[in-house]
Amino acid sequence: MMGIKVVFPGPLSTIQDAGRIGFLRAGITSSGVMDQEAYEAANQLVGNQSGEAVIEATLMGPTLEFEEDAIVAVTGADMCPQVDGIGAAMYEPIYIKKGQKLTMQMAVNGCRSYIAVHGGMDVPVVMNSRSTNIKCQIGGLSGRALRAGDRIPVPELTCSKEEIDRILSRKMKKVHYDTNVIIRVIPGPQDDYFTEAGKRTFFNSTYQISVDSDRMGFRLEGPEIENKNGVDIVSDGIAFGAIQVPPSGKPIVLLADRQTTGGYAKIGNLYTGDIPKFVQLKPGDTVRFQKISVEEAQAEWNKK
């Protein structure tokens, strides 16, 4: 089993996959990648099956040294990847030779990059997933972010030359992420807790991503949302993209590492198809919300 040595981890790089499904009743959230589209693209480019683990890098990417030849793809936020100091293309497979280093910089577009390696990453499966849950300290490498000196086991590249050439011929269109986006929201399930004025405020205001944001959720800075008689509810389940409004009136969009249940009213939920561009926002970027019905969301999703 070959490995990848972490020379520099970046501010927050974790091993993630499609998520830890089926354990919400035990209080274990799904975790997994924030940007499902960029994640799937990375695995497809290197010829992996759906669901293989990747590295998710936030704001700035890692520097990785490869102990054997490998085929790698980088998708999502543009962190200007280089192999031994020479620029490497995003959304295209990269052949990296033994001893070479993949270096990534600060993101110049977007917030989260995904690094996939042909064959996946051979870290332990915990509750049917390799995803890192830092709060529970499970998955990935010892349930934590990557550190300098870590070694990530990956299978040896055993493809024939013809198979390698076939993989390297793949290419996808690079994704550009805007810093001011419109995100569609399905109202509910507790939108009746808010006044009509409060709902108008939510759907007609511009909100800014707070510096106090992470994989658990994005806090939004902007106009307060008026409620009728408070926002406390009997705790119920929290979906990816649920928008809670605490007593402060400032919305919080809950994401991959969210809590499994919550006791504040939810004014709406992000439309799943818009989550990838939302999670690529950085602190200081802005968002406006647009109302969409369940039926409209389903019809839009079926077009994909």
Contents of the next structure:
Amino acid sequence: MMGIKVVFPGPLSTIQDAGRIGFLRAGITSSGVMDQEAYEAANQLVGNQSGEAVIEATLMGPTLEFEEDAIVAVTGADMCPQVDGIGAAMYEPIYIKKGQKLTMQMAVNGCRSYIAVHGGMDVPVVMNSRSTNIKCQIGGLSGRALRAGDRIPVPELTCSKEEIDRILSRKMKKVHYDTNVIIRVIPGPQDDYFTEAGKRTFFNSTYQISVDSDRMGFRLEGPEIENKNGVDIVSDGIAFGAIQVPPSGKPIVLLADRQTTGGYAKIGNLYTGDIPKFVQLKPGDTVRFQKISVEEAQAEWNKK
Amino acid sequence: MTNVKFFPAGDHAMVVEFGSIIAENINQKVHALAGWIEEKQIEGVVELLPTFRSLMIYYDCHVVSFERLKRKVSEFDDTKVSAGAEKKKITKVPCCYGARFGSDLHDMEKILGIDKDEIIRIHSSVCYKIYMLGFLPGFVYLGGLDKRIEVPRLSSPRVKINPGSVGIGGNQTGVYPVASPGGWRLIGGTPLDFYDPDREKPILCNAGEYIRFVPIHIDEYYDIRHLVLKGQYEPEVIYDGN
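Please supply the corresponding structure for the form predicted in complex with its partner chain (the preceding block corresponds to the form predicted on its own).
Zooming out: every chain and molecule, the one shown earlier first.
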């Protein structure tokens, strides 16, 4: 088994896959990648089956040293990947030779990068998934973010020369992330807790991503949303992309590492197809919300 | 079904709501519907999350639309669900009240005007229903706390509460499964792990079941804790058919 050595981890790099299914009722959230599209692209580019674990880097990418030859792809946010100091393409498989280093910088576009390796990352499957859940201390490497000195086990590259050439011929269009986006929102389950004026505020205002934003949720700065008689509810489930409005009136969008249940009214939920561009926003970037019905959202999603 | 509301929670989850309050008969319906869906194996259903008064159904909308799932779920007959009809599974949870675990017991005596032995007697004489798990891994939301020992949360939450701490906050009681900040008043500690990711079953008890606290001496606490750490302690489980 070959390994990838973490020389520099970046501020928050974790091993993630498509998420942990089946343990919400135990209080264990899904975790998994924030940007499903960039994640799937990375796995496809290196010839992995969908569902393999990757590294998700936040704001600034890691420096990784490869113990053996590997095929790697970097997608999502542009953190200017380089191999031994020479610029490497994004959304294209990169052949990295034994002993070479992949370095990444601060994101110049987007917020989260995905690094996939042919063969996937061979960390233990815990409760159906390799995703790191820091709060529950499971998945990834010992349930925590990557640290300098870590070694991530990766299967050795055993494909034939032809197979390698075939993989290396792949290419995808690089995704550009805007810093000011429109995101579609399906109202509910508790949109009736808010006044008409409150709902108008939500759908007609520009909100800014606060610095207090992470994989659990994005806090938004902007006009306060007026409620009718408070926002306390008897706790119920929180889906990926739920928009909860606490008593402050400032919305919080709950994401991959969200708590499974919560006691504040939820005005709506992000349309799944718009989640990738939302989670690529950085603190200071802005968003406006647009109403969409569940029927329209599902029709749109099924066209994908 | 009667008086049931269906709400979208985005395009991949649905909330089936049986009521807006915490009540045993409502929660019973939530768990009964979850059981019914699992038995029916409704196509496209990915995961179920039962909560106090509603069921969240995660589903794949490529397979089943909101409207179609709503129609399917509506076939469930909730009129046959009656509280207490099923055998209760009760896990006995040893709890060392007071000592170094119950740092708020003294204040509670003053607030409630009941001495601590009585608080302990009341707290350990009830079978608590696990309405749901949430907030933290293995965190149980329990119903059934005696009104006489309801007590407001701390005005300023503690930064760190040790795993196994047993507390009361408002009309709720429960156990902190992992180290966490929290505002509940602490009355005791259990040597059991409500969450252990390395155990075959990471969660000690499931929603829909019951727990009962059994007062133990601090010596027993350490004896049991020792066995728990070696993976040699099985909590006592009893079944009560009413």
